[in-house]
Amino acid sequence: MGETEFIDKLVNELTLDEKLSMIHGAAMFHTEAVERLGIPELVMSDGPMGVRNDFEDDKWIPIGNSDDYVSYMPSNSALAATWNRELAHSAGNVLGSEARGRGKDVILAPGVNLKRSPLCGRNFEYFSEDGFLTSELAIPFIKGVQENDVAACVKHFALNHQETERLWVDEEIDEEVLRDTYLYVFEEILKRSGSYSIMSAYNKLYGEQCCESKFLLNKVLREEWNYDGCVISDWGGVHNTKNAAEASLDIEMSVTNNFDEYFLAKPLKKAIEAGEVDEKLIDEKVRHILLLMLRLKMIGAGEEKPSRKKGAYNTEKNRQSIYDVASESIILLKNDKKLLPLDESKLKRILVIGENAERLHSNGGGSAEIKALYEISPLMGIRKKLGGNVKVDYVKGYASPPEENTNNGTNWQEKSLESMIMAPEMDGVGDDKYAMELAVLKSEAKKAAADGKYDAVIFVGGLNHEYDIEGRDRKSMKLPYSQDILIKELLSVRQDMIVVMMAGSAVEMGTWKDDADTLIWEYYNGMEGGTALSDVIFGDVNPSGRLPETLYYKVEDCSAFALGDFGGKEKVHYREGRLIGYRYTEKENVPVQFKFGYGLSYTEFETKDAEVSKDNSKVTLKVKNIGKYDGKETVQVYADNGEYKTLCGFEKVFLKSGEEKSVSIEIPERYRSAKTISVGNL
């Protein structure tokens, strides 16, 4: 029997009762089994950083065993800024494998949203701010996933690009714009992944909220890009019945335990039973269902059920390629006095400074949260990479103010409908008990380091997931806890400190980011994190990052705040049009700390014999390296329309030292009619 035909026969068997259960959430990750039939429930969890742990069915309470405690992955972000598609499958692979693992059906991710303002909660959930670099690496991401016969969930259809008010937010943009600048990379996502599903975003686009959008799901989404997928809601995203039930919404999930009162569970079956709502309309929404149970090979439309790939979580094998990713992402800004890497064999005694060198990360966020088997902080790291043979000391620094418990004893998630105010500064403004502490902490740490018996100082700082998370956005890119002051006055006592900035987007460093001779970047980084960074700093791995997205010096230079606007409650124009990210800076010569694609090593490359087919099809050159350490250099290709330039290709190549290599590099159809195609960085 097809499969077609198989599932015209489900539905035909299936009574308004069972296809309703298929098609909203019966507990808090999963919909409800018609068992009469054989179909299974189907069974989600978050997120982009590992599986998260298990709830109850019906409350935001972990259930509490040691089986879900999972590896930690680094965030998007730093997966993009390894520009590497190879670990970008490898990444995808570890996530499905551990979903597998874990009996889950569709996890939630990867996030693939553009990074249009550095202030968004949730942009260490996405990739990057450019559309090339976010597709490139998101379809071997899925790959990676769905190989484990586990669905990806791309998400957040559409322009999830704030926070603040994320549910009821009306994005206005000029239609040209949306779809030539945002919706073509879930286009060439969905198209060249086969993504077996696809998230609708909390927010309004063009009046519609994007759940019950006829215009994306339907117009979009079906007829144009003839996509065949799931669509999942975001938790709590549907608010009208007929509306959701018009759209080509499959499935509606929320984060309340009601779950027969959803609009497309016992109201669905209202509507429909008085006429207002198709019964066909829920036939299409089960058939995508069965469909998607197909792919994953939890139904069969032969005789037996087919065989379903076993997954494994907390591999030897994945905590290598969580390492892998991490050592190659972190960036290298600056070395301007070849300070690193350090030479542990003449060092006597280190000083580490900063909250976030002894942080965790894992178990914050929003849904990124996870249950991590281990984090490695970046204190640990060290500790573990010297082995004792050289004394480490560590002073805080600084500190984030005591958490107050504001929930009464509920999960975050329960009130996540609920509009949520802006991160606060929290720099001990207005509260002289918490300023106090601020001050002490500076104090013990410039004792510190100005005492001349530490042969190195190391600062890790940055934010945290108080600033980078779901469901609030941060009100400036200023450093939290007063750590501008610290770190300015730092490295007045101790200018060969090398500082390490910890973060989902840019943060401000003007006023200090000239003092320091030394400054390394990296992202939320998973459960190696501090194993990869101090193999960065001592030398063991060459740093090959490069940053995915701009670092600002401050929020007006970001085209959403000096042409656009961000944070509105009610609407946000993208006035900025197709100008975002470094396509502004770079067009109006707008000064930033650190440009889009810029990362240093500790070799030298020479490229050399660069050349463009004529009908820009395809870019020929020759890399070299020509420094003293084995390296990877990061080949970039921009086209430039007259108006502004954008990436167009890039190829990630590993040279030893006095290696040379001929890179060959294919310019995708979209970009061939640019006027220049050229090779290099901004």
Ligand code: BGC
Second form
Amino acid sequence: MGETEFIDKLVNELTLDEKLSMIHGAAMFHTEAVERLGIPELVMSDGPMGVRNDFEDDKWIPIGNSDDYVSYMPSNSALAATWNRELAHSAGNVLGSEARGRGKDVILAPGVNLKRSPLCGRNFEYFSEDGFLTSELAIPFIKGVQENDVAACVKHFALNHQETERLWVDEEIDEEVLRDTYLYVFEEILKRSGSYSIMSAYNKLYGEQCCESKFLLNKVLREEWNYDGCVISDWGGVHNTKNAAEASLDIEMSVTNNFDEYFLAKPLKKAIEAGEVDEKLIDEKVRHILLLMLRLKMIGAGEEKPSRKKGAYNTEKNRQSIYDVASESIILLKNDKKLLPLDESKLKRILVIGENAERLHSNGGGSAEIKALYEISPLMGIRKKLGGNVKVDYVKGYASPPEENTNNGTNWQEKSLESMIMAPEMDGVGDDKYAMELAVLKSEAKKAAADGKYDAVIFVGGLNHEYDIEGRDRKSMKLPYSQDILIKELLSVRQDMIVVMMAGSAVEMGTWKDDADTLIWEYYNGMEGGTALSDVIFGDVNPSGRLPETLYYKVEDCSAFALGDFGGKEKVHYREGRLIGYRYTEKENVPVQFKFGYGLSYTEFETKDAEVSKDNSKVTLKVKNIGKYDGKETVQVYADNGEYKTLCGFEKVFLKSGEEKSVSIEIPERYRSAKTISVGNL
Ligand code: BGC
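Could you switch over to the form predicted in complex with beta-D-glucopyranose, since the one displayed so far is the form predicted alone?
Then the entire complex follows, led off by the chain already shown.
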């Protein structure tokens, strides 16, 4: 039997109750099975940094199994910093195989919203401020996931760019800008990756909830893009039965356990019986779900049980891929005095400072939280590498307030439909005891750093998942816990201190950046993050990460603040139009701390003979490694349409010391009308 015939047959056989049971959650993370007809439940799980732990069906209580520890992957921002499509594919494969290995059908990833503002609490889950970079990496990632007979779920469709009032905030944007700057990214990803599912966002667009939006779901997604995959609501994103039934949304999920009362459950049955909603609309939803199940080989149109791929989690192979991503995602921002890489044979004793040197991040962030099999912290990475031959001392330098991490044993998600608050400024303001503790930690660290006995001092700071977190945005780009003052003072006694910033999005570094000779940037970097960092510091890995976002001096330099607005409770205006991220700072010559695409290497590269074909369809050039280390260069190509510059091509090339290679980069059709195409960094 053909697939369509098979689906028709099942839809005819299903009763209304059975169909309804398929289109809404029957637990926090699955729908109900229709055993009579051999239709299984659809099992979903978060999220982008690995497969989340299991919860009880009807409570946000982790089951606490000892078997749901998983590989903890670098965040999507880290993946984007690699600018490496092959690594994105292998990362997708890790996630897909682990999801399948844990018995999941849909993995709720990747998050592909653009980093419109550095303050968005979920930026760490997103790739970049740039749509081209995002789609070029999300596409192989999704393919990698789906090769394992698990569906990716591209989220959050669309414009979920802030966490403040995310359930209600209404996005005001010119329709053309919406289409060619934001929706275009989803379109590219869906069409070229073949993602089997997509998640509609919490927020509103043009006054309609995205999960109920006829414009987004019926017109754009189905009619214009011909998308036949499954549309899943964000958890609690549906607010009205009729609207959701009529919108082309297939499955309603939520965070409460009154499953029968979900909008697409009993209330929908009532509406159908009252003649307010046509049952045919439900059939359409069921068809999309059945097609998804066929694609995943959960059911088969033929006689035999289809052979579905088997997954695997916590494998050596997955950990290797995770390490590969982690080591290519680290970005060297400053190496003014060429202090890096450190030569371990010349060291006797080193000092490590900073809470992030020892803090574990895998278990935070919201739905992206992971129950990691293990997580190598920077401090452990360094100690593990030096193997006892170099003495490694550690002082904290700063600490987050102890009350920050208390959650009373419940999961935040249970309350996630209640309004969330902005990240509090937790710098000890108004809390004398904590301010005192910070002062003590600072003077202890300064004293240690000033002690002549250390051959090297490494500071690891930045943010953590109290700031990079779902459900709330940051108030400012300032470093928390008075780190600015601490770093400045430490640099005053040790100018050669290696500063490592770990964060999910830009932070202010302006007060001390010029004092530091050496600066490394990294995102939350997965279970092997500490190994990768120490491999970069000690030269086993030549850093090749490039910034996937602009590091502004201050938040007002970002177009979402300079021209538009961000963080509004009712409405957000995208007055900046297409000038997102570097498009604005480049056009208006706004100075930034570090530009999009920036990143150093231990070696140097030379590019020459760059030529753009007459029709702007291709760029060719030669790249040579003129330094003494082997390394990877990322060639970037930008299109200038007279109004702004935008990335339109890139290629990461490995070159041995002294080696030269020819590189050819194809420019996608939509950029070929540009006035100029240029090769090289911004
Ligand atoms: C998040 C989604 C996530 C879902 C399920 C929501 O709070 O916005 O990204 O997949 O919960 O946990």
